[in-house]
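Taking the form predicted on its own, here's one chain by itself in structure tokens.
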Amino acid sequence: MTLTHQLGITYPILCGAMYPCSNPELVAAVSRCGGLGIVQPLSLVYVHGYEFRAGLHYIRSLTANPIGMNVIVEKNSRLYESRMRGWVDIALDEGVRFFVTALGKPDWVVEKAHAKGALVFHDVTHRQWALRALECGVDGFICVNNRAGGHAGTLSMRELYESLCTLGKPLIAAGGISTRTDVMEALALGYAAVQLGTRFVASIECTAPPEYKQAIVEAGEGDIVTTERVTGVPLSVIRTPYVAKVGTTVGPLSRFLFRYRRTRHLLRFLYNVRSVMAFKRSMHSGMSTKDYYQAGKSVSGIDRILSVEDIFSQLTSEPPSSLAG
């Protein structure tokens, strides 16, 4: 059975979980038109506003097919744990019966998930991380590679492919990837899918400011740089002139939190808090040149802003039955 059969979706074509673009309407688009929307519960919540429930809810009134969701699984604090607990519980109450895990050890997501026969895929960007999380139990792997937005890897997507091919379970390629030549030359290596981030920030249903969409837009290939200075770890951001100035590191006393387990879940959480604050401030009055641009090397397939629907048109045509599972 294929990997589209078992989610219940015509495409193999995810919109990837992304902090804090995965409004309600971009996850529900992407279901609709046939592929898999995932929600990120930090971002449904706490910045666009909905209980977790209540927000399952509203991406359910505007399309019944299948969507996701992404868990981070690290260790934070005992109220982060207990909540994502609670939103597992609920998004399989709801019907939720994909997840994609992220930033630790994914067993007890397995355990609840498996008890209602739902998947879970794990994040990966090296072999020994997906060793680890295969001895959890995942189904499969969301293989990051070095041209992705976000926490990117180190790996090209073939050398991703060729470490975790051997490990007998499903790969979705992540990273770099905007075009149907894109998904084809990820599907012809052997992935059983591919996930999409910034090709779905540049659309009509992403909330995110049209200053970020436009800098998506006018990037290149060789505009995308990785940054510490957002979450501690190495970002994928469009270099403006702001990023060039200040630099792509952290400080010496940043650096020197960060070698520490308690004082690194404190930094990054101090980031992520500022992060959302300013995401915040840029949906009402507007982006400013403060601000950071994430997005991946496939920003040089992307020369428009496009409703998703006709971003699926563009990534299926010619002929779409290659592509449907």
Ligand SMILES: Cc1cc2nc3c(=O)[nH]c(=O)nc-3n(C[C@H](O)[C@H](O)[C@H](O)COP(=O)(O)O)c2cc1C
Second form
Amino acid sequence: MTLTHQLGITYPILCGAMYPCSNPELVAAVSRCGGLGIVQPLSLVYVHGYEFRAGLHYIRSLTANPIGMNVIVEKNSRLYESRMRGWVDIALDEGVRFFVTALGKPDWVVEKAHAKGALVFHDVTHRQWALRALECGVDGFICVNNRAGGHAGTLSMRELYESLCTLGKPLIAAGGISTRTDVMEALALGYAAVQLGTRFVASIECTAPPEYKQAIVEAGEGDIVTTERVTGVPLSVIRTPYVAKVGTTVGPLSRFLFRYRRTRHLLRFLYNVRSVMAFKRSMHSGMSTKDYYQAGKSVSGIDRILSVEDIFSQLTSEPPSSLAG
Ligand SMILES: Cc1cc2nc3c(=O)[nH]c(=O)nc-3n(C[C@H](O)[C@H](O)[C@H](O)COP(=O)(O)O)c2cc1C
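Since we've got the form predicted on its own here, give me the form predicted together with this ligand too.
Let's see the whole complex now, leading with the same chain.
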């Protein structure tokens, strides 16, 4: 059975979870068009202001098609973990049958998901992480390459495929995909599906500020750099004049605090609070010159802000039979 059949979708195209850009209308639009929208729970609750179950109901009111959910399983605080476990239970209760786990050990997600017949795919950048996740029983991998938005990997799409294809699990390519040619290239390599992020930020349905979407349209591949200054670990952003001015590395104090587990979590929490506050402010009053524009190298294939439907037409047109699963 193909992955599209397993997931109940028409096209092997996922809109990856994006904190803070995964607004419910975007998730729903992707699923409505025959792809799979992935809910980012922290984004749904803390950025877009929905109580978790009510947010899922809202998405459900926009489409009856399948959706997925992102679970960042990194050990954080006890409160974070119990909240995330509760959200996974609610998602399963509400019929979500696909989970994308990231960081940490996804064993508890697998246990809960498999009990309800759901699938768990783990985000990986290297074989060593894939082997660890495999021990937890995951069903497949989201292979995050060196062109991805968010926290990019270091290997190319091909290198990652070659290092993981012997594991006998379906692989989904993430990073650098924004055109039909990119999609076909990933499928031709052997990937079962593709996951896009940046392309969907520059969509009408995404509620990110217009300046952010326009910056994606105007940026070229060479404008993408990684900076530690947003989350403490390298994150792909557009090199704006502000990024060029302040640099892309953290200062000695942050570097010191990042060495220890407890202070690392506290610092990440503070970085996250800061980035959510900046994003919320920008949604209401526009972006400031000091804001970061997260994007991957797929900006090279994005020349217009389009509706999700038009993005799907571009990605899947001619000949449709070669993509529809
Ligand atoms: C703004 C932004 C936020 C992201 N946030 C998350 C996240 O919260 N969880 C996650 O697993 N991946 C996250 N990602 C990664 C995406 O889900 C996806 O794998 C990636 O964007 C694919 O690369 P592309 O942007 O070149 O299409 C994020 C990506 C972007 C661009």
